[in-house]
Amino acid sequence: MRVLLHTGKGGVGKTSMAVATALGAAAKGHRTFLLSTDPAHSLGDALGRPVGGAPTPIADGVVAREVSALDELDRAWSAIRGWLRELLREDTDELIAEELLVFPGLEELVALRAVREVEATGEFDVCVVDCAPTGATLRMLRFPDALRIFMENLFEFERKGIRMLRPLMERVSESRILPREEFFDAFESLYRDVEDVRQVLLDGDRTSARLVVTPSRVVVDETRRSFAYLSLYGVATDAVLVNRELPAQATGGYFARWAEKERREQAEIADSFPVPIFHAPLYPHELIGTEALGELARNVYGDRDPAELFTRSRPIRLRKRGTRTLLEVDLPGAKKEEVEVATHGEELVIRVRDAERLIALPASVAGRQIARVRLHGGVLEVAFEA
């Protein structure tokens, strides 16, 4: 099943886009399913009905759901939270608590696993998801990281201690500070529910990243990082949307400056993507209905199928160059001082301003010393010694 991931600043249209997207791959023939994981929902808005938390048909061949992050969430965290509720409960009031149990991108990954649950159906060839705006889809693009070295260096010690330490401190009737063996198993469970969403955002071949941008200087600069946030974490972006352009007549009078400074933004998009660049027009009303936006997938995509792969890449990749092996990483817009480089045992380690990502390293190049970085064209380079 296709999955085609929309985010974007907040306000640039990801929705009607998303949306649109739907509804043009409907046309082309392909059963498809349109997904919100954004906690702001605003299908319903777009398609001016209600969505709701329950598949619902909206057009031939597209059917909408709005995901409730909450109630997925209280299906992969409740017996962990159950257990850090009563922990903190004494100290901490009630509602702070609830906010303190919830780390920065669960919510968003969580919600994520119902791709899964399309794809189980078999009833459907595309899986479009309206995706929370960036700075939250990063937030959960760093969430397994985080995750995944809990779980390798610490979890079982913890496990282990426990078991050793639950009789002692039952006899002293302290034992709700120490989490019962049910934690350790939701622990697990929502470890490989993270692992199985992480390997489909993973997948070049089935998952892109689609990014909605105006051609703003602000939009245009966020939607630069974002692209090489993405890549960082190994999501490829296969097409950059452009929407809301100025309509060619729209050039003189009181748009004159406005079109110049649009014509800027449009160059800098096309030099700043290394992918295909599709185009909307600012249109006079607002697009609402299936009907106006299946009009809009018309003027973004022509004849084109919105399902299909418009650019094969991997964003990350191993390879040889004479003796050395080279890690390559595309980083588009990155500069060379925004970009730190470091081992750590047999994981790269590396920043891109305030993103952080461990690459775990393959046994041929695990622990030999970096010959040498270098940022070129848009690609970080990592270069090992022989």
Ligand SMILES: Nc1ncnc2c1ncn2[C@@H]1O[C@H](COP(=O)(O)OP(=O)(O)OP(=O)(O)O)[C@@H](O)[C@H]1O
Second form
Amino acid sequence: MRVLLHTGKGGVGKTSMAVATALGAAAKGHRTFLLSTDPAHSLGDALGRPVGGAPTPIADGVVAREVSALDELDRAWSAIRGWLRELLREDTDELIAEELLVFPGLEELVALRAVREVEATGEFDVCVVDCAPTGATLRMLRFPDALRIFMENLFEFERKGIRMLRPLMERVSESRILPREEFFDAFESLYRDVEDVRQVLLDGDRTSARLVVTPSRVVVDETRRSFAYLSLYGVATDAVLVNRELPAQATGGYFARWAEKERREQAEIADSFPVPIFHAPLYPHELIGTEALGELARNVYGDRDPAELFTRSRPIRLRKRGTRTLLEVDLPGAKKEEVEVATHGEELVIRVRDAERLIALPASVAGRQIARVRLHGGVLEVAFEA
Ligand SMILES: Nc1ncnc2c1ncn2[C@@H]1O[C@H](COP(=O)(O)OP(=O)(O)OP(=O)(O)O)[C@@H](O)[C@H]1O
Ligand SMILES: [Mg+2]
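Structure of the form predicted in complex with the named molecule (previous: the form predicted alone):
Whole complex next, starting from this chain.
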């Protein structure tokens, strides 16, 4: 099943494009599921009819659902939350625990479990997802790393019986919240779920991000960063959808300077994103209902199949050059001074601005020194000592 994640800055037209993509895919004969994981659901607004948490047919070949992450956060997970809250009350400075307590990104990840459910039915060829704005989507991608580090430390402490944490854990788990077994089970099941979702997100043959952008400076700048972050977390973007372009008849008179500025942004967009770019005009009306959004789909994709994989890329890959092994990461638009690379045991730590990713290194290079780091043509190259 193909998974198409629609994200982008707030208000650029993610929901409209997601609905259009779903309608367009169905028009090509795909059995299509349209899922909203944005906590501020608006499929209903875009369609002009309520959708809600149960699968609802909205057009020929399209079933839609708005996932409530809070409902999805089942009991075990609220128990973890309670446990952590207790841990914090015990006056520790467990920073990671604090971060997990806020659970940045967890809700979106949990909502994405719904993609697995759609897949499990075996009844759909395409799952189109209307995601939260990019900030939240990126937090979600960061979450598994945070969880993993936390779990590893926890289990490590547990295994070694390190004195520092053990009494604390005993105090907490003896106390009001949970027997420790239950706590560990809950944590393990959370971890498995998160890993499952992550596997779907990182499978570039199935899953693509579609970044929606408008031809304006702030949006393009933010989207360029988002593209690089998605790539850093291993999610492949296969197309950029440019929305709300001034139509030809509105480029003179009062709008002449807007049109001029927009031409510059269009050139910038073409330069910034190494993927196919699709376009939609600014309509003279809001896009509400399947008719208007079906029209948007035809405008954006023309005769092409919206479910196609428009470009096949692996954002993180290993290459051999001579005797050296290179790890490459697509980071279009990133600047040298924004990127830091270091090894950390068997892992590589890559930091791009405020985003950090731990990449598990394959056995062939794990433990090797970094020979050279280079940022060239939007690609980060890390060479390891032979
Ligand atoms: N090309 C367009 N021409 C005219 N109106 C548009 C166009 N694209 C979207 N709109 C309108 O702009 C508004 C916002 O669009 P939409 O809800 O799709 O954005 P969004 O990115 O999902 O927003 P949010 O970040 O709030 O989720 C809607 O009223 C929609 O009908
Ligand atoms: Mg939206």
